[in-house]
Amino acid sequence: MKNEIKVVVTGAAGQIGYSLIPRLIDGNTFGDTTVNLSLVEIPQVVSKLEGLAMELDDSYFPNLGTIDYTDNFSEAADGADWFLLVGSIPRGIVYNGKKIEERSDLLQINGGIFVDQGKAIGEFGNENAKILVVGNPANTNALIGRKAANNSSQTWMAMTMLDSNRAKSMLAKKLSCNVSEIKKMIIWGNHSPTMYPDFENALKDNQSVANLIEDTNWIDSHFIPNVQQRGKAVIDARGASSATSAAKAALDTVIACENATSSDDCFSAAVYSDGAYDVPEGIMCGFPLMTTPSGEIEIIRDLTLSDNARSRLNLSVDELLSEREAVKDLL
């Protein structure tokens, strides 16, 4: 008899959800496990999930268990093992009669959503549930949700894997190699234009990428800013935000958490800082992570940061501290 797992996905009727959800049940993400899906949407569009459920049934996925869809997050959260919190209010839309343009407004609006979701996850979710926040501003949304959940046994993360994947792709093209050859591609800090893609600790053939790419101008003027601004570039090019690549990054994060990390690698996500690398406690910061053979997710603590890397990380940390201050009434 197969093992079973329950996965909750919010924003399930959106573009990311459409790319993400079928791949949760194709046998690659969770292996030979029966996946019970609980799909969540706002009341105005929850009915659209009936069509998605039909498509999932029609696709004949042997690992598909039950499919539920609802606008009641607390019901969906009951007994769930994984939460993929994709849904959030994006910048640029009209919300309650006001166009949301300022990051501070975005933080407050989404913050309220994640307070409610966090409380439900803490109360109804599996005691050892893992939670990945995809909806932006992801780091601070995750901080708010984690605080509201008030359950230290649950693991809250914000997604930086998309930034890591983008960085790997750029480095692989520069070095004329396959993306799988780039190891330890760490994203430090916030999932925002202040993030720091760490090319110095990234490896190819056990050599630092910094030693393999002698073109420092390319690093400073192309690689770092293009990783930081790639999301905007995608929006400018296709008229919509990243969907397929964001879904793939969420799946990559789940797979990294479900499987022990090899000794020559790590993965990137933002987790609650405990003071590692002198990052202040109490923010969700991008770190190098590993999954232990027993399934624990831990910060890798033995890496060295150059003065340049430290300076860039500090800029992102300052932004995270500022965001925390902006939502202090929700914490």
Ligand code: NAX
Contents of the next structure:
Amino acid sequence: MKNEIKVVVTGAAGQIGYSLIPRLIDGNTFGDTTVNLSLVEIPQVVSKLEGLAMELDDSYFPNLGTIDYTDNFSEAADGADWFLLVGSIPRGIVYNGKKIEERSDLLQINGGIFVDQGKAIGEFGNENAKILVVGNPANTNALIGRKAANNSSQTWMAMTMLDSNRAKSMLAKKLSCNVSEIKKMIIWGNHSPTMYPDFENALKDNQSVANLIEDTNWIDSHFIPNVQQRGKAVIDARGASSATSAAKAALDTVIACENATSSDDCFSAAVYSDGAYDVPEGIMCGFPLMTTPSGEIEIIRDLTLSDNARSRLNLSVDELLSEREAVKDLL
Ligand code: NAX
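If the one shown is the form predicted alone, what is the structure of the form predicted together with the ligand?
Full complex below, order starting with the chain above.
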């Protein structure tokens, strides 16, 4: 780990940002490294970041380096090692006089944002920078950003760790164990209700969860749909989308990328498909990942997918292909 690291967070004045940003500098996520923060917001909101910067100063974080806040993404991107791209326009708001309700509208609007951010990351971000897209539709936003960046030494990911953490929690409750005992909880496909939480490759005590849970009805009618729909369930219960759990998942992804993965585990994020597991090339798909001891992020390629898993993955891949088609003018 470097002695000093620069981290850019967009959407910094949002719900997830408020929970995420302090924990980037708490000495846990990046270890004993000085963290320079570059916080980005849209022009209408950027002045609010002064208040957040004041709170960070007031919080006694020995690992805090500098704090910059800006609405100029290119300026923020200069020399950055990590990009947490949280900011995006949510569904349901009025944008340029039109209420954004369709996923296709969301894809176009946010896609445009990710073209500009991607270009700036490719040009000004560090070689070997890592980019985690949280803002939805995360997989396709990441695809657009990656293409615009056109920098093969940088690693683009879209976040599926929250889905993986949700799945671990449900399995741990069912198996009466601690969440940390569930290993290899892979989320395949899109961060959307078509995602496939893979209970067959998930392990507890080195045994497939599929063998430990005999109640197949629970898997099909409770576990899989509830992981897929958990985001909506939180919105219904809380009146706002997941924030603290999303922030924790982003931090977990950073930690997973910064530390070598143990041989009995993997982590989940969507990365660019190179044809692994027969997923078509050129989409950002959730895969099982590992960080090598030298810090490379790689797809784990030796797992088996059952016919059931394969058909569920295919559904999600079809959705990703149709999203790609919807934004082809941006690629
Ligand atoms: P908020 O609406 O609270 O905050 C978003 C912030 O982004 C706002 O302050 C807005 O001004 C800012 N923003 C918009 N466009 C921007 C741009 N071009 N540059 C910089 N900032 C910009 O939303 P929040 O609850 O924080 O959620 C943020 C995003 O995370 C949403 O797109 C949401 O759908 C997505 N999520 C993704 C999850 C995942 O697992 N991948 C789970 C949680 C969350 O739903």
